[in-house]
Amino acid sequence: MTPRKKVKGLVAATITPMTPDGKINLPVIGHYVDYLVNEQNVKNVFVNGTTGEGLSLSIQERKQLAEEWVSQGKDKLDHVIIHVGALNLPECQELARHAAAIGAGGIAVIAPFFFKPTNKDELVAFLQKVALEAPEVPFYYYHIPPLTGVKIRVEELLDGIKAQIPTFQGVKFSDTDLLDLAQCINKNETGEFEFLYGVDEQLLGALAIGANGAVGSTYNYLGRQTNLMLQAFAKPDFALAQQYQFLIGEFLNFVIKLGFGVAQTKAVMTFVSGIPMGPPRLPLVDASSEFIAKAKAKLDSIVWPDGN
């Protein structure tokens, strides 16, 4: 596998823009890329994941989105990671082959969650079959037990993983179990694996434990502020880093109480960026006008430490 820069810092879990009639809106992806890079200072993306409604899209739609992100991100983005997970192995393999063919910088796979793996060996066997279809592409396991119900600890998964999946690069760790994450990082003595944290409101805690970076939906519209938190943490200026994390948490705590999911994320991204993200796909429904008004007022009321 060709040596490449490791993923560090923020990775935006991309939203899938849709037209009012529910079709994917490919023409806005170019503007989306420029917005992330120029306005949010985010140069890595995770495409077709949870925020991107990947499991609600057809295989053809997922391929079209992957192609557009790779094409529009050329020479602008550092890493385009494509989520290729699905409920069945053949679709995962097809998407993995496609991602490799278009030059994706990495692929990620969620655990299948209807018929679930019940132990490490079953999960690794599934992941291995997908990774083999893209033998030159860095491979990430997408760990999100709150949605999949697959609670196999990542610490356990890591034992011997490189021998079974030579392209294994790391984990998108979307769980609040910081003990599991800490044990993973403690085992990663050589630093060969990347641990990208996926619970935005707890990122500072994950950084303190040793996470390499983060994948999340808020980095679409709060990437600039979160990058300032990362800079403060690196100095180190922990008090300033805390200020940013607390304010990010204040906004998320507010909108979570209103009901916050993919549809609401699309609405927030639309009013912050000006790029129309459109409606979610059923069974999700549009954010209410009341939610939009309250979320916008709350975000506008926050005074960030840099004065903006």
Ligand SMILES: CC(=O)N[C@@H]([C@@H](O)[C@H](O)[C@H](O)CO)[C@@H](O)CC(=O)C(=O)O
Given for the second form:
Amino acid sequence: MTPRKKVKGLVAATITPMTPDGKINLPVIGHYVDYLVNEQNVKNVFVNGTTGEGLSLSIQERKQLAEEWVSQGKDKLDHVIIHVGALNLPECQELARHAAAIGAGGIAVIAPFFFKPTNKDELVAFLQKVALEAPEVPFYYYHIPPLTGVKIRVEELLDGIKAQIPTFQGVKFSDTDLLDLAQCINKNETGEFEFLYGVDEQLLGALAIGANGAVGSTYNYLGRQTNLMLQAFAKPDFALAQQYQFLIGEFLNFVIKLGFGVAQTKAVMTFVSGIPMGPPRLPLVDASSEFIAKAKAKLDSIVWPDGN
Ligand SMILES: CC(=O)N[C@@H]([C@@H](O)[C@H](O)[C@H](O)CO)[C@@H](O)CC(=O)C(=O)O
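Starting from the form predicted alone above, please write out the structure of the form predicted in complex with this ligand.
Shown next: the complete complex, the earlier chain at its head.
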């Protein structure tokens, strides 16, 4: 596999735009790419994940979305990572082959969560079979135990992983267990792997522990502010970085209390960006107009340290 530039900084977990009648809305994606790059300064995307309702889409839809993101992102985005996880191996493998064929910059796989792997060996055996279908594409394990219920510790998974999955590139770590993350980073002495953190409200803690970057839903519409937090952290100006994290947390704490998930993320992105993200797909249902009004008022009330 040819070495490529490592993923650093923010990765937007993309939303899947849908038409009012629930079909995927591909023509919006070109504008979406420009918005991320120009307005949010976010140049990496993670497609068909949780925020993208990947597990609620058909295989055909997932392929169309992957193709559109890769083609619209050409010469604009640094990395397009496609999530190819599914509940069954053949579909994961088909999506991995497809991602490789269209030139995706990386693939990621969630643990299957109906019949679940019960230990590290079972999980790695599954991931390995998917990775083998895309032997030239960097591979990420997508660790999100709050949704999959698969709690196998990542630090255990790392032992010997490169021998089993030669394309292994890193982990999208969407869990609050910072002890596990810290152990992973401690094991990654040579820095060969990337650890991309996925709990946006506590990213600063993960950065302090050594996360290389972050994948999340809020970078679609709070990418600019989160980038300023990363800059303050790198400077280092920890007091300023904390101010950003506290304000991001203030918004998320507010919306989480109202009930916050992918449907609400679609609504927030629509009012912030002006790009119509449309409704979510069942079983998710639209955010209420009350939620939208309150979330908008809250976001508008926040004065960011840079005065914007
Ligand atoms: C459970 C969940 O959806 N987590 C989000 C976070 O970005 C989350 O929306 C954010 O931290 C707000 O709670 C990401 O980790 C998911 C993600 O990156 C994805 O869409 O694949």
